[in-house]
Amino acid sequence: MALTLTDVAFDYAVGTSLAQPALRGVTFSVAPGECVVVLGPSGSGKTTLLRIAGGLLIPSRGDVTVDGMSRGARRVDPFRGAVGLAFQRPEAQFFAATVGEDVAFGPRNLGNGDGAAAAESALELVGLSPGDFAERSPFTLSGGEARRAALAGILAMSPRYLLLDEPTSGLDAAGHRAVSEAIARARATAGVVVVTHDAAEFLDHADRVLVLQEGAAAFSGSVRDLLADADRLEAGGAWVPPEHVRAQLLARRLGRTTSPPVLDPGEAARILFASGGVT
């Protein structure tokens, strides 16, 4: 089982003078239990990729399958109930009068009773007490609370594939921790795809990494291979590594160390100390 995009391309404003390619021949897959991190500069096509993977956009070329099934002429949409997408702007997902009703809508629409139990469980999972938040209007939430409530609305449907666009952006420490823990729990049964600029947060837990640049894959592979290729990706503007990785790369360029860069800050500090630093 897997959510798979094969040689996917997408063009905006097709047939007009404003036509613009957003994706060009991108291939990747994620299976339940896996985590794929998608990196790249702004405008590289990351959000478009998620929307295609979530079934919201139909690719101009290429194919998208969910557990081997494509949308095609099927009467049953293979995305329905299987794929959940949390937008970067959580307010775009809200429509109900209360947080509890908003979160319960998905599971209820999928036939899971009135959705109340699933909603309560999902709210607790993201660190929002149902007693404190279920009856509140979603439009009165802070930015961090709104992001967590939007994620709860997706988790309540128990999707096999969870697509997240900048899930920890704008969160305080408590919200950051609650969302990270919720994603880790979801990964036990779901495939997770995370679009993020906070590479240090998610790369430690990634099975694979996809780096987009100008709509194409500048890199696709393991975290180890990403770090080995970090010099090229940084020089080409495809990825800005975390500061402690950049310091290790600089030490290598100066001939102070031959050690490959590592993600762990403590281990990075040890390597840099042994190399005599980069000053």
Second form
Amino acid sequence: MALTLTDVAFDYAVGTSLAQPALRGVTFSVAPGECVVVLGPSGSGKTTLLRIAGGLLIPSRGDVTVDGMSRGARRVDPFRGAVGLAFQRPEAQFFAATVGEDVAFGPRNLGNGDGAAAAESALELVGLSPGDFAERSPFTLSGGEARRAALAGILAMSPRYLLLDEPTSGLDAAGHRAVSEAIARARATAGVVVVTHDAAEFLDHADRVLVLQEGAAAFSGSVRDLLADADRLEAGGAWVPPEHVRAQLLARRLGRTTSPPVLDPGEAARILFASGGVT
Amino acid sequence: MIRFESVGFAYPGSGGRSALTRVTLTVEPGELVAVAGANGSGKSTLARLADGLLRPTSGSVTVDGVDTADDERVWDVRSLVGMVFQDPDDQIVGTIVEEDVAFGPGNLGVAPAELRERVDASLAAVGLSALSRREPHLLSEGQKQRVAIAGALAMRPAYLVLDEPTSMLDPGGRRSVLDLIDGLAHREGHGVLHVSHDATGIARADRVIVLESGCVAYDGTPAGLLSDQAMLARAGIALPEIGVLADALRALGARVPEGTMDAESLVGALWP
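Just the form predicted on its own so far, so send over the form predicted in complex with the partner chain.
Time for the whole complex; same chain goes first.
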């Protein structure tokens, strides 16, 4: 079982003077239980990739399959119920009178009773207590609360593949923790793809990393290989590593250390301190 | 200056639940003031009060002495304060990028030659000159966020209110927008109110105000906030990895100044 994209390309505004390629042949897959983190500068094609993986855009070239089924091979849409996509601004999709109804809408439509139980546990999962939030209008939530409620709406459908576009932008520290824990739990059964600029936060979860640059894969591999390749990716403009990783790269360029960068800040401190000459 | 005097605010239909309570603060020209606080603490409400989009339920907000509740002077307030919303889709109206940036000053009646100059300068300031003829809906969210900032800059306001303007930017883009914000306040003399969850953004402010359940819980320097674990937790700010790294180095005996939030200063402090 896997959600697989093979040599996928996509062009926006085809046939107009504004035509531009967004993806130029990207191959990528995620299996249930795996987490893939997608990095890359603004405009590199991350959101387009996610929309293709979610079945919202049909690629101009290449194949997308969900557990071996492609669109058109059966009358049933293979994405339906299997793939949950949370938009970058998911609060744009609220419509119900209360948060509880909004979150229950998905599971109810998938035949999971009235959806109330699924909604309640999904709200708990994102750190919004149902007692405080289920009866509120979604339109009275703050930006960060709305983001979490919208994510709960996706989680409530228990998708096999969970696609998240910048799930923590605009969230406070508690929101970051809640989303991070929600991903860790969802991942026990689902394949998770996270598009993010916040590499430091999500690389801990990642089995694999894909770095996009101008619509093509600038890197694809493990976190360890990503860190080992950080100098090249940074020099080429594909990735600006988190500041604590940049500090380690800088120390290495100055000849202060020979160690490849690590993600854990405590371990990084020990390596830098042990490298000598520290004031 | 922008002056909040004991401002209270409750949204209509909220059953009297206050979004802000007795908030007093000032933003002077040339000053960069960050506003932090957990989700739902009232940051965006405060931002919308600063340019008169919302009017206080109690207390007053004045901009260069003009009361935002004065119906006669509302356009004066609007031309003094530029606003960049959290969601750029809330404010992009043009069919192509440069037209969107020209929309505000065009409405103010700016002459064509100057309009061209303002649009080009604003797009250059946010690094979008190459995309000036792109359709906004074909831009990434991070690019749209920069279009929204360019649109506010083109109005040449005395004050700028930025509601999480870097939340969707990549790290390179975030750094360049933070540099831009810094320059707007400290080189060009704008008064800037910057709503942010991001410790690296907060570290560059002259002053930080932390809101907690609509009240001011902290008003002081960024270094004071960033070295106060308890206040950081109340503000809903996670110390980024670079801050954790700096703390860990200090614990080992290295001399790293409080508030060090970027790689260059950290490495510079370790090996001067």
